[in-house]
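A single chain comes next, written as structure tokens; it is the form predicted alone.
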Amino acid sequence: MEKWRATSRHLLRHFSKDLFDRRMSPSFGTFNRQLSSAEAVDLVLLSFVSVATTIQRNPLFSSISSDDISHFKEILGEKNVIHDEEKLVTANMDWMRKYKGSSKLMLQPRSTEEWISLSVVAEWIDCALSGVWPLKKAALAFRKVNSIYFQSLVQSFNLCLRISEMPPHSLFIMIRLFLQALCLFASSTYCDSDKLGNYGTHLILQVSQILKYCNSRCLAVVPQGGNTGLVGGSVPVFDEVIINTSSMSKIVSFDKVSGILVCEAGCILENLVSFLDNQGFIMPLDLGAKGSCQIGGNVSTNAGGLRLFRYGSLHGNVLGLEVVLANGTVLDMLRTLRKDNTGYDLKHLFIGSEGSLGIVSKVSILTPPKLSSVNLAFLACKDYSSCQKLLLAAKRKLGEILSAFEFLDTQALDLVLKHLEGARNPLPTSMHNFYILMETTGSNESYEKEKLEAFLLHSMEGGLISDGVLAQDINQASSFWHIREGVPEALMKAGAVYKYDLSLPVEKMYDLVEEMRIRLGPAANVVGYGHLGDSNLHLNISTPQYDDAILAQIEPFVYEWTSKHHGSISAEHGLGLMKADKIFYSKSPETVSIILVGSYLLPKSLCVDIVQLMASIKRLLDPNGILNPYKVLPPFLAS
């Protein structure tokens, strides 16, 4: 031990303090997406975002009139229509202000005012009963309340005022118990799963009487919720109705033995977090846009982020889910069982199909326990080689308590100390090629602290850490992961930026970096970071202006050689609207007679084009494609 702390002056004693609310403050990851005002257009997909392509608005799709409106009004009541050009402009764009729209209609169901409104209703029939309001007076508010219920109680209601000899009086009586009953219920944070088919009924036939007329009107939709994606996937490209999820939050039940948790869609991911933080879970996945983001947003992306690592993906860790199809069927797979062998296990077709088949409006989720000792170590390598060996490293001495593994080179580093408020070189005496960030977690802190510490110092004398430093406290572990997180900060401050989200075998993916610098030249600095555990780049290419003779530089290069390298044009970001037409990069290619299948060469005539399988899945699911079109697959294909 004394030879450890002789060979690295920086390599400190590790804490076992808890680290998972190690993410700075609740707005830490959450970029600001305020907005000037912008003239809407039919479609500006700026050059930046990839090659030039052409997109034609779908000639089916109807256009949204005032009797379109009226509807929604007497779904949703009048504040929860929006039809302002200010207050969409912000809904019409992403927050890197890459992708505009032209929406002239944004939808917001509700889960919690409707209740309030129940409420009120109740003490107006109260007033009518004390002699405080006249009987008719009160009738006449009664109809005012836009609660898809009470459109048929209030019916049933004037019909019985005609024939029934029962006195208005008693009516009211009748109708003020109905009410409180329903208000009492609606009074509980969370209901158990013998409720959980009533909770929240009015949500999900408001969203499903939406897409109904939706259908049968023929106007395109676009679901968004926490709008931090970065491919253009949650933004109208034309004039399509904006269905807002951010009203959908509420937290349905959480069950402390199995560690299972249902909410609504638009649950903000940090308010999941800190609500499991107190339950003593965590929620199985991690991003920087945390603070914005919500679960039903990354469901539909499959979100990777920083504990996938350790956790897995969501098609791992989801359980169920409720979602609304194009025609307002609602599919009730809203299961809480971690076993059911029951048929096809339809949910996967939902995560990750961003949208294009149905509106995710609950999710069943397992979440882990949360775990006592936790450590972070920030380290510096040589070489892409180094890092290499560590992962192998660290996975068979660390296995079981290995639950991140992060990687950015010394341009990323750069570019963070630069423009990111308040970021410290975490080793300042030098700066080195290449950075990790790894972290563990157990529940044995003596056992951990020795076995961490063994692995460092072997690593070390070995040859593959050249330097390193271990928080110490949670101040310190929170600064770590502020740079890592702040790397897309970073760039937007630097100037124009060209993201690419790939997956790559984990001995290809400097290459890439590599091989980009050498063909841009010191036209722009290529920055190369990610989730090394995951086999997941993150490629950015940093310059001062966007510049058309650069992008055609980078594309369609580096989705030739992602494809070259049997990788994915999208590791965890989705398609979108920015490579829906890429897609045949990582699926299906149409250009070869001839596929290799494993170890086979077998003619493509007996293979099935997985593009067009999942084309044939969209036109069954959505059979007038109103769901997020443009995205995912190609506007050929899908219509």
Given for the second form:
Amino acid sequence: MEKWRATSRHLLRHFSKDLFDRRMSPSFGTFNRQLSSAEAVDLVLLSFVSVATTIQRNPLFSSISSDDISHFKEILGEKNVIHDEEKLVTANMDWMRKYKGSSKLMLQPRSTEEWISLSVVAEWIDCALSGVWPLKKAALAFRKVNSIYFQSLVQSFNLCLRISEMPPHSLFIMIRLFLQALCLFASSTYCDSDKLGNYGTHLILQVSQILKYCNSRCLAVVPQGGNTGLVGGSVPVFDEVIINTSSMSKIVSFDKVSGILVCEAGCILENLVSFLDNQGFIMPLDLGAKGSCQIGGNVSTNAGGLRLFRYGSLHGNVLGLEVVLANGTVLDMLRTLRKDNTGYDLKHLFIGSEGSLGIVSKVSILTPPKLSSVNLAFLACKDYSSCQKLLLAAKRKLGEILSAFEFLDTQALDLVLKHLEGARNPLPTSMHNFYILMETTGSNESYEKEKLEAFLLHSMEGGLISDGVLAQDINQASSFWHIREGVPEALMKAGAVYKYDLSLPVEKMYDLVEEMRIRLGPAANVVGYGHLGDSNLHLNISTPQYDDAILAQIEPFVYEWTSKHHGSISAEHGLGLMKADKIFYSKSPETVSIILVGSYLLPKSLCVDIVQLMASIKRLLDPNGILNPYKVLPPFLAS
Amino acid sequence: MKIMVAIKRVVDYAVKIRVKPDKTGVETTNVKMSMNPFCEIALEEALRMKEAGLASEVVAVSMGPAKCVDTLRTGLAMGADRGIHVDVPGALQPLSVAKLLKALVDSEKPGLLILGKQAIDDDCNQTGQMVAGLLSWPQGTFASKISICGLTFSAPLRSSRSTDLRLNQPRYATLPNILKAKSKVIKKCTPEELNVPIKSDLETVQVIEPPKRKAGVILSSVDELVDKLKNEARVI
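To test you: the structure above is the form predicted alone. What is the structure of the form predicted in complex with its partner chain?
So here's everything in the complex, that chain up top.
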């Protein structure tokens, strides 16, 4: 056994030396150059060149036909089925213009509390009035229904049977009553006739009907919300059908006492924020993309954002979900209970699954009350270790009122001042190396301002801060936030950008930025910023154009470095398409030493327990693999 | 030369204003208050003059309840040398403010008095003009540029509606200046000490929100427009 290990270690070390700067080969296959006697080791070779060349369209998926389009039109109506090429251009491309799909169909399902199409009602009336639908059979069929609507329906039925005996004017009254009852019943609940025996009633959702059909036809599907994702997870890869949730944007209910908000998946985050603002509450998450991103997408990707530091992640704040599975089953886990320890908490599977296990259709979220006093300070530090010490001191001294702790380095600030309109340097007198944005939120304005001022002055005397500014009114505060939130936008305007979102131990976070600077030299502008309070670094490398040579210098190195320091290659952006085959960098047991170079090699026997479990869950919930294919999990595992 | 700047503590510019349910005024409890933006610009101008060597001292003045001291501290943190707080618990009309300012000018004897054009809570645009009248000083209103050449005058400052035509961009309060401000003096006085009786000539009867704008209607042709103007709006 030892001999085997020695051999494999020798081999792998040998590989690394030779393969370090080699360009990746675009084909799957076994690597047999220096294997010779080591056939005992099972090697799985995965190449990671830009995905377009490796991913093939899965031939098991059907293509869209005109029958499909007419079926969708029946379910959704003419307006909500979009197959016009021009209108699909924006839906096919992501926000960063890095990923482009070629879908030919986009569907926009609407909210549930809607009247079922009149054609269905008309059909019912026809059946009822012609006596085709015997009353007794209907009663048996609806035996689990106990609603008053059904009662009135039955009564109306009875009345209708005696229509011929009625004088003419009562006839109209009877018909009107019957139609009213029928319509009320149709709009509230609808029994799926083949599931009646087991399920009784369940709400019918257009999303559910669409997915049931797509599953039966094996049509691949991409759920799309605001399309603001940064890893290509919300755009089709080939010709998947886009299911856009923008029309499902109703706020279902809001409880003013507990702060629990129930809304549909298509509600835009900013709209929810303004709605809650009127009620005196805030959303527990806040992102730069809030003007376009939708809550369903936020939940599906477990979005982080600026408030995670204070309010925690969505796993803690989402109390319930209504999810539609790939076969159309609607899982109604929409509870508004703060505590519910009954059985396995399945909603956590869907939070962060990036639409690959089910489509989120409704969300129940706990919103914190809005606190009146917000103070913001923009500080400058001379080196990274003082940033860390400042974080520790702030957590200790400002503890309960600290609500955000962000950092930018001087390159990030330069970019923002150069490319963003209206950005003004709060500390123009001298250039510093690091900038920190610290926010406190509380209920007592003067007390907190004093506390914050005292802390800042003390830190300044202690040498932790070299300079700083305290925002005196809301305008100044929003201009500071504009600088921090505008860094991604400024990077986009500066040219091509390679984005990496890494979770690293706080002490090591900036070391990576410095190493990348040395590695890339003057060819690229390496910028580091992020949520220092959450140990989340956004490493961005800005170059005038996209260049494969630079990508080769960056890509395996960054993931390898992160893996070596036990970090995560995707802290909050998710895996999507960009990192679908990179999951092993953060999910393999420590005992494995993974050599990551142009292509990475993994002893099959040693890896993959966790990821294989993920793949089996995916197979369980989505056997045909139609939901968001080619993403999240490595392609070779998904099949 | 000493410059005196009057600053007012008002509801923050970015806050969504709500009318109190009893319609007696605007909701001000638990709402963020800060320095009036025009007053900020006035103070910035005074500070720039001091930095250019045209003035020796900048004195900030504020009138109102005890919380005004916070606004004065902000002014001191921006760079003013001294603060004066006139403690008046209730609401103040522009005429009373003007009389108080006259009394302060008489005692402090500044060479220049700078005020903001108007306060964003009442939009009166009266104090500057009234003070100049009471003092019989020359005044320049809606100033978009100020240069000193030995005259004394009181000049409210203009901030034009378009973002480019501001007189200046007020500076931020940096931490070293905040520290220095802690040791600066804020003198407190009352209207009685200044011999100014405060009486209100105006009584606010009711404060209501303006009616919500009705949605517009998109018409399909000129004939329809004429028809609507004739029959519905009855203007032709």
